[in-house]
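Here's a solo chain for you in structure tokens, the form predicted on its own.
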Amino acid sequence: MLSSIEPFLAVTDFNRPAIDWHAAAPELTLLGFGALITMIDIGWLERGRKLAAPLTSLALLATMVPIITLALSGEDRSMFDGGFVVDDYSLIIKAMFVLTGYVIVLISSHYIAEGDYWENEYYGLLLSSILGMILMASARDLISIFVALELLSIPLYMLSTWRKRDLKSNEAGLKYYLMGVFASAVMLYGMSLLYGATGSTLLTDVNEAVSATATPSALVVLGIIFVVVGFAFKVSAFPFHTWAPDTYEGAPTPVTAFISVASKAAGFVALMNLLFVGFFGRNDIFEPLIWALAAASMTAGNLMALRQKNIVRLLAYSGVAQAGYMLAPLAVASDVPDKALTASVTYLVIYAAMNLGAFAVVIAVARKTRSGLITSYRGLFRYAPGLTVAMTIFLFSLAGIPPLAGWLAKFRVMEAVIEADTTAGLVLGIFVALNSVIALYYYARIGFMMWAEEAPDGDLKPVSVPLPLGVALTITAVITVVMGIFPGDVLGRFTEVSLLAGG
């Protein structure tokens, strides 16, 4: 039998790519973990409910292990000719995401538990998403980026719906769903004139290839637009937000929560490894879409939230504004591409912590209220000082004010757009400054609500705030205050992370 193979062999190269297990050791823990709780669903039923959770929170503290062992070994590596990267840049996204994921674990655990949920199919959709998103911190192909972000999108399609027995979660997932699959089409399109138009899915040989002319073609043209407004719907950018608030009502609000920072951010991640590594040399094209997103989503978003009468409502449009910040620095990344990365990836990761602390918040108030009225915040602080302290850390670092870290992660923005010394960025700043005097307004009206106003019917009644709860509330509002009371250690080692990363 081997004889008769061995002139097949002979004659046939296995191209087998070289594996760096160590480069993939963060994926394949949280592949593991994940089939591990599958299988205890499939074995144990019912019985098994107790242990999702847990498993869940050590399957992501698991994973950060391989993270910081590729962080102090100081080595970038690739694999798969390029197409998969492990640098400082990612191993920061992707301790981002897991870290998200296990705020998001400590705010469900009570929520899905008493809510009668099916909790281990949701934790097991968690970490399916948690998945996508860290391989997405990697990818730098065409495939590998949609193979990811499909991985994180299609369980929380699901996961938006997880309140079975009620419309509006319902009409939330089907909203999200139809809207997603719309953009993933688009930008699916959008991938393919590009692998026409250049003959490979590697972002650095499609940069090579559009930058070869000084005119592009139509195909570039026409397969870079796409590609951008697809990922413009996946962070919510006006006019493509529409799916937002209703999903964001609808859906369970650990959900929410997670849709709002991890979903958002990932998308961000996809499109600025497209930006930097696969576009750069096109930015004649990019530019000018990305500044009139920018300057459209941040002025939409704040004037549609200052009409919003619940507050999951006003955090949307809140996102959609905060997804305009962030895009803003990639509207001049030509001019000053290290100050641009540094400036979407430092805002990611403070808007992730003070956002999910924003909607731990709103869980721990919802446990009382049952409202997610705006007004049912009238005397917080009558009832619930430290939730009141909290959620104004939240609400004014997500305004800007010093010396809470969104006045940091704002700075970083201002900072590039106007070193670019282009009349696009100046003018792009004057938008930055004047929305965020707009979204003051509404976060401090909330504010003065909480601390100045009654409760209403005079109910004094203490919020029973869950341990795993209040563990989630601490560690958001510590990085939100610390990382804007010591910048200089943040803005240090997120410089290193841009000039590899954009470099």
Contents of the next structure:
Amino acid sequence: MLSSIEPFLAVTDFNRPAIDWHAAAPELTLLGFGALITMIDIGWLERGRKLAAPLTSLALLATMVPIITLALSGEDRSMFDGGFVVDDYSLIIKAMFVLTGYVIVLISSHYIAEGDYWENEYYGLLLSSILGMILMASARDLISIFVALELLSIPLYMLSTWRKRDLKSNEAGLKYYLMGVFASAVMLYGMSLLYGATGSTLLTDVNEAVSATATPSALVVLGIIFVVVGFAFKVSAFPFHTWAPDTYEGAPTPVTAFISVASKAAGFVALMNLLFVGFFGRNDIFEPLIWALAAASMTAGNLMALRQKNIVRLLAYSGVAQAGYMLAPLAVASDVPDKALTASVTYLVIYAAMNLGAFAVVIAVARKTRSGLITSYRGLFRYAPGLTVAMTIFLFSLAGIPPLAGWLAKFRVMEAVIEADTTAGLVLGIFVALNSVIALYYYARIGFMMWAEEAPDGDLKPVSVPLPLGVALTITAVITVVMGIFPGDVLGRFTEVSLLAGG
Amino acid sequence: MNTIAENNWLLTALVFTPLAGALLMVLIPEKDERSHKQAALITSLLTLGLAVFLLWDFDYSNAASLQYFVDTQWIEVIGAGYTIGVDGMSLPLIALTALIMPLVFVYSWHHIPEPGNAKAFLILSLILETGMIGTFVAQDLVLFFVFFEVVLLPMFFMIAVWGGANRRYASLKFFLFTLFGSALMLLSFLALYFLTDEGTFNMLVLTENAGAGIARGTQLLIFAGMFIGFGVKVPMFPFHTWLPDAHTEAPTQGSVILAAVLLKLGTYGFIRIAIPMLPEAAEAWAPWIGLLAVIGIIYGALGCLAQTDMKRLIAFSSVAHMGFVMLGIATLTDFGINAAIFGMVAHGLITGMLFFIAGSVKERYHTLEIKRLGGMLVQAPRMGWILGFVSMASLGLPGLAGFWGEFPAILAAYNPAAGVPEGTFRGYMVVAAIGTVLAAGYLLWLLQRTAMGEPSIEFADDPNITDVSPTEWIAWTPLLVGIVLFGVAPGLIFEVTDPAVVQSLDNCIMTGCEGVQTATSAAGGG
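Could the form predicted in complex with its partner chain be shown next, to go alongside the form predicted on its own?
Shown next: the complete complex, the earlier chain at its head.
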């Protein structure tokens, strides 16, 4: 019987690809824990509720172990013909996602437990989203990038409607879902065009094919533009940002924090993988596009942020502007590839710490004020000096004031665009400089309200900050301060773009 | 490289002692105001002690070299070093900063401005001190930039929280203006880094390089970025509008620190960074800097004459005085720049003192409106006399410190550096001389209307109006002594600064840059 199918097997010529279990260990650990949490929910129902948050934290800490051992081994690994790569770059990104997830669990635990929410599902979805993100860090193939993107996005569509009896939350989720699916469709169409033009989904092959000719075919041009535009939605760059303010405002705040930091970072990681590996030879197409997106995002984001009355919407628009700063180095990717890559990654990591911190303060303050209005921060210093100092650190770090970490992020961006030594780069540098001034206005205005104005109605009741939230605030504040003064060489380790390709 | 490496710990201790004190104070509960005041005062006295030791230990025969030099890696990935050192150019400014801060804390003993909270106020002041001293010792552009910016946040909050009625507008304006300048400054620093062959932020190397290998047009642009960055801080004429607002709204201590030290960060940037690193561009820009400087002198003086508020008047007088400093710098001669440094120290002592008096007047009269004041010599004679004395110093009376900042600056304009148009600067000289007359006008006018005559009916029997209090005496005496001391013996400062200034101009500025650069580029091209 068996012998009769053997010839067929020989014809298909299928060999199981070698699997480096160590390289896949972070993903597998996370997957295992995610499955465990789901099983506990199914088996124990309500009795499992208490376990969900600690188990999720444990899952994330456990995932850190293989990431650290991989980093210590210092060896670049690649699997599936270079479709899955583990190098310093991807490890730093993975560590950032896992830490971000950990902080999100810390700031979620009381928020979710105190509200009328499903708990186990919340953490299960959170973990699968993080799984998609760390997968994205290693993905060097159009298909795996797409799968990772959907794996991280679909849980987020659901999580943003988690306040299911709230109309705004429903609006948030629906808008996010429709826009997200639309963006995915555009991107997928672009990917299919690229596959059609190049005959491969592997980014290294795509690069070889698209840069083979002096002038690109229309197929390649359209493909690259569609893919970049699709990710512009994901990172909420202007003019594809319209979903962000409504989604941010309506979604539960911890989810908003997660979307604004991790999901945006994942979009950037995908974009960097694509630009630096897949489309690198076609910088004549993507650089002008990215340049325009960067300049428009930082300017429009900042100008719109000036007029916001709600703190979360303000952070949404400031996030659009920050996306512009992060895009800026990618616009000179071909001139200074190493600098551009490290600048964007440095910005991502520092942005994650300071923006998460700002959201943690928003959650803490809302525990008392039950309000998202910026004016509710008036006089915060009088009754919550600790939170005020923390918020001051985060806001002025976002504004890029030394010695808080944001300055280093902005410095590196400027360094990259100036070193490119092109007119386009220099103009972008001036854009960044002038936008920093506009942005300072709205950050400093909140600073002024917190420190120098009277609390509304003279209500000086202190804010109760639960322990996990306090820990989250401490972690983010310490990172924000220390990274600005002693960044060490953590962010300088991966300086070679060639590593990205693996293969 | 011209450095002497010894006693490496001293400058680091000097910079970070205030910060360490501030961190300790975070642990003291807010209620215990007295401990906070003691801690802040002791910290600043320790810093002053270190500064005195620095003054004593400094090798004056080698004032042109950087001493106590430290050069280690800081942020490797961006090539920024922790490079610090002190020479004759920065020594007087460090001493000034270390002297002013304890006086501010003595003054704060009984004068924590509304709405209180001594803890936050004093901690911010100490962070400010670290930033200011750090800027003066930094010998690396990134380090300089970071320290330059560190002073922003504390000053913003000082005006925002403890300021007057219009504090929101004033504090935001201060912050936005300064950040606008420093953002462009950062671009210039980066351009300098990438366009210099060495690719370094080390200020010594960049000074030695003096712009070699950078095209003239690019040099002009880079200098323009620094010009705006430092010019906003000075503040020079078109960028000065934040200053009167900030000064008027800031609490007394904030005004004193702002006038005495913060404005000097800008002028220091010119003489330490912009001019030595880009001499050719400096030469090209010098007539414009000179023009803005004399406009500032006249504009500031006219502004003073139009003011009805004492504090605002003093603020505008700062614009005029810094105009003299900038005129001295614009001549690009060692004579002019020495005068500028002297002018910076003198302005720090004198205007700092004037703001102290304004604060005390405000506390007693609850107003600074000049027309409501009067007869201070009758009601508070000692304070009236001090005001008179400091006004004389401010208008540049020979024998007091103010004279040695103004007079040599004007004189230097008669004979500017080789590559700078002589005729233009002689014109500036005449205008600046007219400015001194106007200065005498507004200061005497101020004195006449506030100190002389009979007290107005409104305040005639006000028991609040008392003479100088003991804490005020302690805070003010060192400044008054300094004004006389440096007026009588200006050599104390000139002899320290001169070698370093000469050293900083030891490039093409001496002979005129234009020909030199063309020659080198021709050689390079061939």
